[in-house]
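What follows is one chain in structure tokens, specifically the form predicted alone.
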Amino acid sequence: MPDMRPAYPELAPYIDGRWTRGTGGRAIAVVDPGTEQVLAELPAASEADVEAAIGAAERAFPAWRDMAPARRGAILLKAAALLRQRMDEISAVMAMELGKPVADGPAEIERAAGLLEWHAAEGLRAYGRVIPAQAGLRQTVLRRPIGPVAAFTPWNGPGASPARKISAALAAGCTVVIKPAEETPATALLIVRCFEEAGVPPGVVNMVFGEPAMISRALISSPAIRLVTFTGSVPVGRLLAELAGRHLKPLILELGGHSPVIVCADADPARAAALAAKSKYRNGGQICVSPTRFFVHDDVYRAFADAFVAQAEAIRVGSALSPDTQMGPLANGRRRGAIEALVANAREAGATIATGARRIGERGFFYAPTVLTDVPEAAEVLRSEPFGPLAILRRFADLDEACRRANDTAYGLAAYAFTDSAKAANLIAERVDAGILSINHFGGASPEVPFGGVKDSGYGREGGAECFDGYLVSKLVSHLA
């Protein structure tokens, strides 16, 4: 079938309640990984831009913090609501700016409004306490927004991540200046529409793009901004953190993955295959919790091996505009480029190819779902993070030694197993380093759950009970009488 290329969104700055033009001086190309061509020029903030949005966000939180939350739940409530009317429209502007299948965009946008609506309930439920104390004292325990806060989000979960970080601001009551990525801003800008079209008052939520240093440097040296929340690259990560600490900023902090799987004798092989290839693949492998590293036991590799590889040769990539692909381009050149050098990598170190490690076409960053077996220690790719279609089968006979293996990067974010037995679930989940680990399935970061790793993956957790422990603070409030 052919793809339905709608109009892109014109973009803009989103500071104080207004659209401007950005003041940075130059423009930012924004290019459709699929035809390489520019679909718009992103006009970049200047430093005057980004500090009138962080004393937007600080001028306005008072009132905003000291809004009853059920109001500001209820805001989160229509903006969930008009993302989801407008679920078809940002689907297909995150398929051209980004890559991501249309027919795998409806999902994000139903986890991003699931978020708003997780958020203003848990808004309604910050309790304090009280604590035993002697006669005529008062002991209680207060949660209060932490203040303005700065959000770094990422081009590969354009529509996820920044509604996870703005609705966890505004539902816990601060306010946001958020940084979404410049190759996907449109997703980012879609979103902000719906907050500002729901009621969220001038200065709530502020957005800006240009030089990431210039404005991360901004936000995170200003007295105003009090939390730093990012998602993004372990080096990247250990820059802020490292400037966040300079300002003694808290900050949560989710870097990425490595996630292993591990196969074992007692587990469905075809149908461990099945599920495997479908989340390996989805958004090109361009995901966190991406799984990577499988590690399948001798007795059932050879049964995975072949349905995992038939899985990956029958996957559709095309368009991300056509309804049928299942697979899209990668999103920008420089992902291929590195997958193709972790490939070149693990052939020179003696890895099979299993099938892919091709490029598909002439225009567009397509490339092909890739397996490698054999893969030997020395290999780059058992220790740096593919983030692309890429996956790595490796045997194994003892499942101590699989655990091990599994925990042999500095990654620790998500991780999967695959058995019938309870012992070794329960061995797997006392041994593998992980935020995160899902046993005959690959859960999703849905809203009830945290989210977060461990290790290089980062620390603080989002989503879940857990959802405000960076967004609020413990007051104590001593009162004798």
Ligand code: NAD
Second form
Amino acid sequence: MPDMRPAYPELAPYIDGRWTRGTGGRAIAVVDPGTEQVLAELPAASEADVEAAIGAAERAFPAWRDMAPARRGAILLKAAALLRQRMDEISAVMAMELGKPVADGPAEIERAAGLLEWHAAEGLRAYGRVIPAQAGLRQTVLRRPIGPVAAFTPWNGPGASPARKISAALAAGCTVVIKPAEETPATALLIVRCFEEAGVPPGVVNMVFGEPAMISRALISSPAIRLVTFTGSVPVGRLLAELAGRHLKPLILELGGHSPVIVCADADPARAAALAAKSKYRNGGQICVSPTRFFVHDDVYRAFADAFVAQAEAIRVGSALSPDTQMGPLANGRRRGAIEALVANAREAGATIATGARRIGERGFFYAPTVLTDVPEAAEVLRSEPFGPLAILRRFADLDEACRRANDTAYGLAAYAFTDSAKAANLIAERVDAGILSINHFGGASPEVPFGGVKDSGYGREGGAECFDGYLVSKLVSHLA
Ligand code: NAD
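Next up, can you give the form predicted in complex with ligand NAD of this protein, since the form predicted alone came first?
Complete assembly follows, chain above in first position.
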């Protein structure tokens, strides 16, 4: 199938309602991972640009906070409609800068639009409460927007993550300065453009690109910024948490995962394997809730492993811009290098390569869907998150033991199980450390459910009824009349 290669958008920071130039000087290349060609130079922000964005967010805050939630919601609903109209354009840009297959783009944009709609509706229900007291005393708890927010979004969900963080902030009455990942700036730009065209006033949404350490330091240390929200890796999350701690800033952290899947003896191994392989290799496995460690009961192990490997080998890997591609390249050379190192380490430790473990083609960061079996405890991949197209199949005989091994990493984001036994499902729900447990399916986190992890996978929740937890603060008004 021929590629449909659209024009790559011109990159520009968005500050105080204007598309500007970025005066940081240092150029960072945005690379197409399918061709290794430079798509654009990132207009990097200087400290003065970041200060301008913070100033704009601070000035715009009082009027946005005081606007009726229904009016704010109407703007978000309009932005959601624009996102849907531009689904194909945004999907093509995600394919170019991330390598996400165009066929998978619309689902992410639909999710992004759904998040805007959810937050718009929840904004109408951000109720406070009245606490009973003696006659004449009225104790009212108001939920007030915390103030300007600094948001950092990753490259792996370049549409949904900015949409989620911007719309949560805006619906709560906060303003925002967002720094999208350097790898995927144009998707974020197209999302911000929808907010702009929907009528978001100048200064309410600001976007800067560039050198991440400088930008995060400038944003987090600014007294104007009242909340920090970050989605990305554990090491960067740790850095930002240290910085936020120093400046006493509350923080929402959505970090990585190393999700276990427990396939019990009563599960249908062919069905579980088909669903698991589809979920595993979506976005090249570069999803924080991607299943990675499969614990399969001895009784169904062989059937599951054979079916899983067959599914992995049938995945069509190719240009993300081809409509029939199921898996594109990995997002960058760093990611492919990380996978290669984990595979080499596992192989040295004695693991078996059931399939994959090789590059594909001469150009682009393509890597074959990979399955490892008989992985010894010493292998690093059992504890380090792969964040790539790598599945580890392991056996178990006893469910207690499987739960214990499922918890044997520092992560605790998502977990999955396949069983028709209520007893087994209950045990897994009680034992496995995770913020999200899905039983008998790999369904994505929809806007109405809370999303987040435990342990090193982070803290705070996004989505669901909890979606404004960080963005709104309770204020007691105790009034003796
Ligand atoms: P990495 O740790 O090298 O991080 C690179 C990314 O982090 C860049 O996009 C950069 O902008 C950002 N970053 C780096 N330093 C920063 C700073 N000081 N302030 C703000 N942002 C900064 O990781 P990687 O190889 O690009 O990505 C893989 C890892 O990312 C995986 O381990 C995965 O866990 C994690 N990740 C997690 C999620 C999630 O939803 N929890 C999403 C995407 C990526």
